[in-house]
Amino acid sequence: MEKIKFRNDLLFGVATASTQIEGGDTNHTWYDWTKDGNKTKDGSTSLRANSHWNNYKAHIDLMKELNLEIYRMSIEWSRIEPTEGCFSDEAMEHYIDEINYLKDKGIKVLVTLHHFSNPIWFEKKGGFKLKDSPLYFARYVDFVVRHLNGLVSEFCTINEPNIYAINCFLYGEWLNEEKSFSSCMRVLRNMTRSHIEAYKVIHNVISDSKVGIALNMNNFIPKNKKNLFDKIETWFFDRCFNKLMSYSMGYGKYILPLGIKCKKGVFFDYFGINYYTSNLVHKGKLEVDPSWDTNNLGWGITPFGFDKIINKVHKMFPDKEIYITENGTCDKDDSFRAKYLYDHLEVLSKYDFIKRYYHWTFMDNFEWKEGESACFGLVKYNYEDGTYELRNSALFYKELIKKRYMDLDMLKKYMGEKDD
């Protein structure tokens, strides 16, 4: 049986977001938006999540059991600065304790500074529509990074600004519920400026740090490859979704329709790809090819698109390391997650410029608009009593990390398949 081997410098781990796992915080926008129980698919809020804030040691012990080498976690801005200009040393000490515990377990940490969630006070001032939003964000970043100096050297400033702006300000499905193209572009410009200011702050405090961005990248395909309109629309989707923020946050380079003014430079040390799926483009809409397998949310499972996106990003930024900052699938019954991992990691194994793989996610959690109904976790979580159990896909991941290879026999074992 042919073994797919992994380099020793390719590290494996998981990614989470504070809003989705911590629970107990009522000062951020997601709790404020969902507290009446009418915004999420199942009526849940972020208030209980995984109770990670109180149980992080047990969760980290489980990460260690799974042989995880790296962990991408986020800091909750609303905990650090619960009211404007008033910073919480107690909350910061909690994160420091958590990071120290991770380090004691031999798990390397990457800290994300913004993952879809704002303090309520910041949102009431205008959030990222506010011209001065980069100054507020930079002030918060400065506080956090000064406290983490000597503990953390890898940072992600802002997670998926494209998803945040589109869902909040263009499609009107999240939080702000706007449907305004101009507001969406305004927020993206301000998030670009916020990233650039944060990048400067972090390097000023920790000169040898690695600072990057994490962008959701979708593999767009014209539904009819001979149809000129489908091809043009595919180009436009790719430009607006994949390239717009890549160039603006990476190089301070605005491309239309984002704008024309810019402050050029190099503002990233690695590029983070969040990859989940591909879509066909036709008549301004995104579709799933009926021949593709799909996950519980109806997203196409397309490892070939992962390959396309990796090559696209490497072509755009040939001198930069690439991190896979998110990759995973929604699979409540764990019937295909191990296969998803196998197929995507097979793609990954070909490229020596990829240094990190963070699976999304560690444990079932509060999945934004889907609430608690969408199961992306390697670990199955019971929200009612806080208990959890390792899924077979987690055991598959654990074994491949330990052995530094995978093969079909290993996959079959955790898929419950037997040889003919």
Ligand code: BGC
Contents of the next structure:
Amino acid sequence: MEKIKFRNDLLFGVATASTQIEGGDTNHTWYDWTKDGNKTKDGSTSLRANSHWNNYKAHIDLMKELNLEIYRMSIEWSRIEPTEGCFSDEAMEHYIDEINYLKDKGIKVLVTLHHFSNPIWFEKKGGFKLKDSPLYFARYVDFVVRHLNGLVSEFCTINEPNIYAINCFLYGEWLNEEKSFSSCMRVLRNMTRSHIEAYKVIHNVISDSKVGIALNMNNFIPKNKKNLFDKIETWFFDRCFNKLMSYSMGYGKYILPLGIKCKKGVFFDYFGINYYTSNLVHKGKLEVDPSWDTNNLGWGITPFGFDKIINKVHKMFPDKEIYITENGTCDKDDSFRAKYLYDHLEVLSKYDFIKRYYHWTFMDNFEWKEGESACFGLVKYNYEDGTYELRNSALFYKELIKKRYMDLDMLKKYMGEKDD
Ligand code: BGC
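What would you give as the form predicted together with the ligand, now that the form predicted on its own is on the page?
Then the entire complex follows, led off by the chain already shown.
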């Protein structure tokens, strides 16, 4: 049986986001937007989530049990700065305790400073549409990073500005519910500037830190490879979704249609890929090839696209380390998650410039507009009573981390059993 081996400098872990797991915070935009119960698929809000804020120790104990080596977590801006200019030492202490607990367990932490949610006061002022938004963001980042000096050396400034801006300002499906191309571009420009300011602030405080970006990357494919329109549209999608923010956040280069301003610099120490799927492009729309397997949300399961995206990013930034800051799937019955892991990890095992793999996600959590209905967790979570249990895919992940290889026998052992 062929063994797929993993290098020792490739570390395995999971990624989460504060809004999706912590529960209890009513000061951020996601709670504000969903509180009336008619915005998410199941009417849920982020209020209970995984009650991680109160139960982080038990959750981290379970991470340790799974042999996880690294953990990507985020800090909730609205907890740290609940009202403009007033910073909460208590909330900061809580995060410090949590990070110390992780460190005691030997789990290395990467901190994300913004993951889709804003304090309500900041949003009321205009959020990332505001010209001064980079100053507000940098002030919060400065506070956090000064407190984490000596504890954390790896940071991600802003998670997936492309998804955030498109969903909130172009498709009108999240929070701001706007459908405006110019608002979307404006927010992307300000998020770029915010990232650059944050990058400088973090390096100023912790000079040997590693600061990067995490972008959602989609493998776009022309539906008909001989059709010139499909090919042009695919080029356009790739440019707008994958490349725009990579170059602007990475080098301060505002390529069209974002703008033409060009600042010189290098504003990332690693590039974080969040990869989930591929799409066919046809007549301005994204489609799923009927021959692909799909997950519970109808997203194509396309490990070949992972390979394409890794190569694309490596070609764009050949001298940079790549982290897989997110990769995972929605699989309530856990009937294909282990296979998804196997196929995607097989791809990344070929590349020695990939240093981290953060699976999305640890336990089922508040999945934005899908609410509590979507199950991305290695761990199954019961929202009614707060209990949880390991899925088979978690046991598969646990074993491969310990052995530093996987093979088809191992995969078979964990496949196919329903957990409901
Ligand atoms: C986001 C996560 C989200 C995941 C699954 C990513 O785009 O960063 O917050 O839960 O996708 O939809």
